[in-house]
Structures are given as structure tokens and as C-alpha cells.
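Let's start with one chain on its own, the form predicted alone, as C-alpha cells.
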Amino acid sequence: MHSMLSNEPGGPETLIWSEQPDLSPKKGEILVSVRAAGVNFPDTLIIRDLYQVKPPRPFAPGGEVSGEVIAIGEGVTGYSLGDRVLALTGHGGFATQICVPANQAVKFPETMSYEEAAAFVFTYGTSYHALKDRASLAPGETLLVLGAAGGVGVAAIELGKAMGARVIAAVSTEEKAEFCLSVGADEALVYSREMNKADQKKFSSEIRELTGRSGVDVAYDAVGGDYAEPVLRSMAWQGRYLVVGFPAGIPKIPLNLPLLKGCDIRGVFWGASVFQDPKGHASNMAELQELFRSAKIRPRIHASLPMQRAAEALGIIERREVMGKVVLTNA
């Protein structure tokens, strides 16, 4: 087997495609032969040791995948050689093979391509979470998206969609203004790339406009930074402001406006969650797959490339180029 291995701290360029021993399930796991992996960005930090967890090197990132069953571990049931399966891993997903407990696989139907199920656990997962387990979005609320053109974005716009809210996507440029209505965003704003005062008070502003000057019931940030503070002045009297990432940077926030406002700020570590409700989970990623049944999700691939080339897909989130979800994937 080989994989995409992270030695020591630092950028997409130190990762090593490097080659390994096959892998043999422990009791409990099974085998997957990796034929896609979704690209996401934490997979940028913990390279860095800059993510919540941070593995014993050597590692692989890669934080889910999807693949076929090739070999079963003792006490395992439910599953036989050859069962299409994705995943939820944490790490170790830039690879071609990954040993998985059991009970974080998911078969996944025909209809969904290898690209597609990888690309649909952690965006739609983490979405989903947020929206119903974190902020019990309901049908007629206003739910703003920031960052709304990435992975997590575009799975929020949709899920939005499902569940009967208006979408607002909020993004940095009039191309990824135009993929999220083509997603289905009902409006989109074009916010400036760097915030400064003028620009946090256009911002807020345009938001209060578009919402009637009622305000947004659910925010959904996965931006952060200066982003942060606008977005909370415009929030609707108890709304849900939800904290879901930080590439902007880890924002500084007046704790008189969740006051003013009667809004909640509302952590989502989707990671987290799933280990601390599996039962949960199971049951919103059986609904997930409803909805992709039903057409009403569906994952967009921005790019697909050969694992070996992960440095270039890592660039691409981190350079926030990404309309939709990039994957990696083995021949």
C-alpha cells in the first residue's frame, strides 16, 4: 500500500507519498481498499499541528473516504467483501488502503459515484449537525452562509433548501455568487476579502437589507476573522449564530451583542459529535442519503485528482479557490 504521509510539521510540500506493509483489520474493523478521499480543510491544519487533534507522526491526512470492503476483521457483521463503503476517518485517508471500525462505515448506494460518497460525509455531516442538531433551523427562517461556495457551504445552501429556510450565501467573489444560486441560495452578497471597518459596516448593512431589516435567524460561519462581528450585528432577536470554522482566523467577539441581540452563540465540532452520539449520527446520515435519493442534495466537484498530487488539491483549500468539494482518488 502506499500513502500520502505528513513526517514532519508543515505545508502541502512536505507530505511523501511513501510506501508500507498492506494492512490487516483488527477486530472490530474492516479493510477498505481507498478509491476516493475528500479534501477538506482541516486536512491543511493538522498537517501543521494546528488542528484539535494532532496524530503521532508519521501520519496520513485525509478525513473520509470512500472504497470497497476487501477484507473483514473478527466479530465483524453486516458487511462482505466488496460492499461499497465511505467513511468518517480523522486521518489517514490520503492512502489506498485504511482499516475502519465497523461502526463509522456507511454503504452507500449505486447511484453515488466514489467521488461523490467521498465527498458527502464531512460536508453534508457537518451541515447537517449544525443546522438541525445545533440550531433547529426551521421552515420560513432566513439562514445566512458564510464561506457558502466551499464544501460545507454549498451542503449548507442545499440542506437549507431541504429543510423550507431562505438562503443568503455570502462569498468573496461574483463567480461564487453565481454557483451558489445555481445551488439554490435564494440571494447572494459579495463580501470584501479583506475586512476592514467601512467594509464590516457595508457588510452588516447589506444583510439587514436583505433580510427586511428583521435580521438572519441562523448564521452559519465558516470563516471567522473580521467576518464575525457583522454577521452578529445582524442577527434576528434569538437567533442562532453557529461557530463552524476559522480560516479567516479565530474571531474576537463583543459579548454585548449576543446580549442586544437575545442570539445564541452555538459551537458545531461535528467531529466530536459523532463519537459522542453515534446513534445520532447513524440516523443523520441515513437521512442524508434520503435526500440524496430524493435529489435534493448532491455533492459538487470542484476538482478530482490522483492521490499523489494531494500537495495541489491542499493548495486549492487553502487558497480558497474551492467551489464545492475537491477529492483525491486511486486508479
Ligand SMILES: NC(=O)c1ccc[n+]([C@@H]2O[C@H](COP(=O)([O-])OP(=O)(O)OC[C@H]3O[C@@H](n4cnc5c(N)ncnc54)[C@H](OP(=O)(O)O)[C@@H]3O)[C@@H](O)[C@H]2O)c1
The other form holds:
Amino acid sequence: MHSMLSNEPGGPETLIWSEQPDLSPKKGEILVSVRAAGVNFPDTLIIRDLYQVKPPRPFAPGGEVSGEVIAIGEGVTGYSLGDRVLALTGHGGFATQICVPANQAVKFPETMSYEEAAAFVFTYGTSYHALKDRASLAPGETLLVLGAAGGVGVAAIELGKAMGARVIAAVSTEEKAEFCLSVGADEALVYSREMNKADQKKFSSEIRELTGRSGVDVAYDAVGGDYAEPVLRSMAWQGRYLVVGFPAGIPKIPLNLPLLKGCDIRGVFWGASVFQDPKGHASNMAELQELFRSAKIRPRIHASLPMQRAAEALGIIERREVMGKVVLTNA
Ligand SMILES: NC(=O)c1ccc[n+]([C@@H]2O[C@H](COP(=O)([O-])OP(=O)(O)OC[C@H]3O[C@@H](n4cnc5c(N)ncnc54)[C@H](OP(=O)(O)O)[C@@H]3O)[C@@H](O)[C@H]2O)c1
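The block above covers the form predicted alone; next, return the form predicted in complex with the named molecule.
Time for the whole complex; same chain goes first.
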């Protein structure tokens, strides 16, 4: 087998395509021949030791894969050789093979391609948990999505629409705004790529104009940094501000704002929720597959590259170019 190994902390250029002995599944595991791996923002952090999880080196990044079951460990039931599965892996997915606990994999519909399956669980799982379990988003409410053209952002647009919300997408370029409208957003706002005080004020007042000055019911913040405060200043009474991610840095928030707005700031940690509430996760996964079958959600593949070009794939995310998802494939 081959893996894209991180032997030392560093950027995408430090990953090396390396040969390793074939794997065999332990008790409770299945061995998957990886056909595609989804690329996510955390992959850019984990290789630099900047992510909350720090696997022992050498390791391959890659938190989600799709592929075929090629061996089944002792005690595993419900799988046959050749089954098409997608799986959450944490890391290790940028490889040709991976062993995963059988309960972290699910079979996926025939109508879903390997690339779509590899781009499914991480983003839709996160955004569904955020909007359904954390925000209790209700039909008719206004949802503002920051970084809306990125992986979790696009999923939040589609899921917000499927849940009956009015969705406002906020992004850094006109091209991304057009993309978000094509995905289903009702409106799009373009914010500055670097936020100063004047840009923050402008962003806040643009949000308030679009929401008839009553404000945003649910804000989905997968960007953080200087984008957070203007959004918090634009919340509706009893609004829910979801803390999802910090590609632009971890913001410091004046705590008078949630008081003045009578709103909540709610943390979203999907990875932990999967372990805290496995039953809820399983039913969310089943509901997401149903939403896919009924064409309400569909992963948007920005680029599909051979696994050996993982550094290029990570570069697309780091340069803030991604619209939808980047996936890596094995021939
Ligand atoms: N809480 C959870 O459970 C959970 C689960 C999954 C992911 N996350 C987090 O959610 C965030 C988004 O993940 P993702 O996979 O959707 O990432 P992504 O596809 O790269 O999207 C992130 C978006 O953030 C914006 N951005 C602003 N400043 C940036 C910067 N300096 N570098 C890169 N992007 C920047 C970009 O949009 P604009 O250019 O339009 O601003 C970009 O499209 C990450 O922080 C990730 O760790 C959290």
C-alpha cells in the first residue's frame, strides 16, 4: 500500500508518497481499499501540529474516505467483501488502504459516486449537527452562513434551504457569491478579504439591511477572526450564533453583545458529538442519505486530483480558492 506521509511538522510540501506494508483488519475493523478521500481544512492544520488531534508520526492526513471493503476483521457483522462504504477516519485517509472500526463506516447509495461519498460525511455531518442539534433552525428563520462557498459552508446552505430557512451566504469574492446563489442561497454578501473597522461596520449594516433590521436568527460562523464581531452585532433577539471554525483566527468577543442582543453563542464540535451521541449521529447520517436520495443535497466537487497530488489539493484550500470540496482519488 501507499500513503501520503507526514514525517515532520510542516506545510503540504512536506508530505511524501511512501510505500508501506499492506494492512490487515483487527477485531471490529474492516479494511477499505480507498477510492477517494475528502480534503478538509483540518488536514492543513494536522500536518503542522496545529490541530487539536496530534497523531504520532509518521501519519497520513485524511479524515474521510470512500472505497470498497477488501477484508473483514473478527466479530464484524453486516459487511461483505466488495461493499461500497464511506468512513470517518480522523487521519490516515490519504492512502490506498485504511483499516476503520466497522461502526465508523456506512454503506452509501448506488446513485452516489466514490468522489461524492468521500466529500459527504464531514461537511454534511458537521452542518446538520450544527443547524439541527445545536441551533434548532426552524422554517422561516433567517440563516447567515460565513465562508459559505467552503466545504461546511456549502453544506450549510443546502441544509438550511432543506430545513425551510431563508439563507444569506457571505463570502470574500463575487465569483464565490455567484456560486453560492447557484447552490441555492437566497442572497449573497461579499465581505472584504482583510477586515478593518470600517469593513466590519459595513458588513454589519449590510446584514441588517438584508434582514429588515430585525437581524439574523441563526449565524453559522466557520471563519472566525475579525468576521465574528460584526455578525454578533447583527443577531436577532433570541438568535443563535454557532461557533464552527476559525480559518481567520480565534476571535475575542465583547460579552456585552450577547447580553444586548438576548442571543446565544453556541459551540459546535461535531467530532465529539459523534462519540457523545452515537444514536443521534446514526439517525443524522440516515436522514442525510435520505436528503441526498431526494436531491436536496449534493456534494459540489471543486477539483478531483490523484492522491499523489495531495499538496496541490491542500494548497487550493489554504489559498482560500475552494468552492465546494476537493477530493483525492486512487486510480
Ligand atoms: N466545529 C466542528 O465540528 C467542525 C467540523 C468541520 C470543520 N470545522 C472547521 O470549519 C472551518 C471550515 O472548514 P472547511 O473544511 O469548510 O474549510 P474550507 O472549505 O477551506 O472553507 C473555509 C472558508 O473560510 C474562509 N476563510 C477566511 N479566512 C481564511 C483563511 N485565512 N484561510 C482559509 N480560508 C479562510 C474562506 O472563505 P472566504 O474566502 O469566502 O472567506 C473559506 O472558503 C475550519 O476551521 C474547520 O476546522 C469545524
